[in-house]
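What follows is one chain in structure tokens, specifically the form predicted on its own.
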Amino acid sequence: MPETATTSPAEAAPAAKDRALRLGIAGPVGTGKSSLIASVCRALSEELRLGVITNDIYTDEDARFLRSAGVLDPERIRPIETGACPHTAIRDDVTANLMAAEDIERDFAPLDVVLIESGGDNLTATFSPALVDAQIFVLDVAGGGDVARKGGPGIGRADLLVVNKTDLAPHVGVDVEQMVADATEAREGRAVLALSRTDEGSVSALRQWVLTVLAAHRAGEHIPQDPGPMAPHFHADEDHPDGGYVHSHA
């Protein structure tokens, strides 16, 4: 009987540099993650082939927002309803997101970048390096000027920290320069970007950061970093005797 050639899964899967860059966007509720993705799509959709995956617990709200904004072909924006803590789907069991990324890359091959938006939660959210190649953590000035000093794995070690909605700073009494300085200190010099979707210069800087990471990814020079384990965190729950519960993902 003639021998049958076999291919191991490792040999069958493309090398990371030969597939789309997978870029995770995480951060607390309301910091502007979807708006940031819309800005990236507007800035790069004419020169790069993009896809988007959104995560919400019970809805497809973020996907519908992006589709209605007209930033991409609606079919290039895929929602996932996690049905559980947002951290679970981006770090503990990334199967649904990984399958969605592979599906969208196959359906629209070749893609350059797939943006994966986490469901909003708190300061502890981080992506598994098994899911994304690089990650952005988003804060906003409306959350308070001191939030950057509070730390956490996303603030400290994501590839890029964005201080978002800087145009609102005069209305909420936040000193953006001080917030950026605090963030830079908390990150030990890692990249920090002050961003407003109404400020062309900051959007251009975000665009250039994505292009730089993409170039390093294609060259095989970018190594996905793990920001580290998430701390125990609180979930509000009206049905719980204490109004909520603390749990970890250890």
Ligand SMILES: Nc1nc2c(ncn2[C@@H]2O[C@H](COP(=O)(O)OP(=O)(O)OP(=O)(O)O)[C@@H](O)[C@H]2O)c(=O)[nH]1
Second form
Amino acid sequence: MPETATTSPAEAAPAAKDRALRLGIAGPVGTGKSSLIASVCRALSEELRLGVITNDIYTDEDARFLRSAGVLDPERIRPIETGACPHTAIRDDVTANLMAAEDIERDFAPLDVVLIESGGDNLTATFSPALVDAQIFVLDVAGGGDVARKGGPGIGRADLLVVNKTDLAPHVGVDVEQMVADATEAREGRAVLALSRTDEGSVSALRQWVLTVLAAHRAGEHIPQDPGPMAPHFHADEDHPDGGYVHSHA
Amino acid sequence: MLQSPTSAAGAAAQTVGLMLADSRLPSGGHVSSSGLEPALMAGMGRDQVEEYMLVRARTAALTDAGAAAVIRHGLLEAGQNESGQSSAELLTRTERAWAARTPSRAARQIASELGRGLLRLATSLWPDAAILRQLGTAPSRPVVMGAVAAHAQLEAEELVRLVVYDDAAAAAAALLKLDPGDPAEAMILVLQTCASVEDRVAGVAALTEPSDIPSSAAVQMEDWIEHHAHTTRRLFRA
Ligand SMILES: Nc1nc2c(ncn2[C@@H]2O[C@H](COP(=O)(O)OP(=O)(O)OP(=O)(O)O)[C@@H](O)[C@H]2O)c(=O)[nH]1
Ligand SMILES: [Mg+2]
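Condition change, the form predicted on its own to the form predicted in complex with the named molecule:
Let us now look at the entire complex, which starts with that chain.
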């Protein structure tokens, strides 16, 4: 029964740069993904048209949290239930998420950014580039200072690594600067941001990062990258003579 | 990153059938347990899973298979007569007949979401398939299965077995997640379930009229699915 009106999938999809930037937020359970989305909404909802999709294993808890945060029109926050396979829904079978992204982009056209929260699964879950244009991987200081150094696909190669809840660092005995330095090294220089929702400067750096990626996306200069399913490894590569070329087998 | 492949044309009908039956098919199907999780959460015993699957096969699964067969037949006929009008009418009548035999709104909702996911995949595989473009916005999964079968020239009996198998296999896979036991036992359940409706395959495959779609409904099962839609802590949508 067609209970929801939808566009025919046969209709050609717009070029990526002409639709909203789809920004994935991944990371272990409880590191602050929903809170980060709330911060982005708070910082940008005046100037950008935003939508949010949450992935939850059991319920629509994340969506409810964000709706109750009052940072965005509740209609613009949509839950997806991933069932037993939260990993699958953002990586190998992104069908439900893609349909939700297309729906929300159509219902509130035009949108600038759609934020997609992964169903907090584990350290290795990352988004498929077929679903998101860019992704943020969120760790928190409470997980310990070593996590960033240990690496993993999201930590190593998400477009941005956030070290969250820096306000808690003194309480958990973590040296934030060291953690950021370790992460930067593990990421071979890719962006790392120390964030706390109580530190305005860090939130505005996050805001600026989103705007920069959005500008690159619109200019057609941003190419979605797959952080990969596993730890990076090196191949001698003729196209990259100055050293190995980090890649992962998709 | 691989080069974008350009065409899925030329696949043998049997190959398409195998692909549709593959639980790894990326069309969003992994959220369904064919009603098994709703049943177990409602208190149905582990020892009743076998019976559950047998009942499910001759009720919901045959209803789905019948709808798929009617769609397949109708779309192939319409293709021969170039009668776009009548195929639109057939689609509507079949959707309605199927919905009338699927009383749970939650069950219809999930079938429509799964149908949309499958249609999305199918239209990407066969962008030029006129048959698929007639389906409208969110057809239910059996309707899409029927249309894909028509497009891929899958035989009606193969289609009926496919729908029954797909439903049983989803339940078995869910069983292994929800209450894991010997995996071979789960596969025995699948084969046994399919075999139990084998004598109905030819009859259902021959259906051409929406009103003839099998209408045995397992009301308790539908009620469990309806109830399940309002619970939390579930691993499957239905
Ligand atoms: N101290 C502090 N706590 C934070 C911060 N950001 C989030 N939290 C808290 O961390 C807990 C988890 O935050 P969420 O935003 O729900 O985390 P999440 O990653 O979305 O969680 P899941 O979706 O369950 O995986 C909550 O209690 C938040 O209040 C922060 O910057 N500082
Ligand atoms: Mg969350």
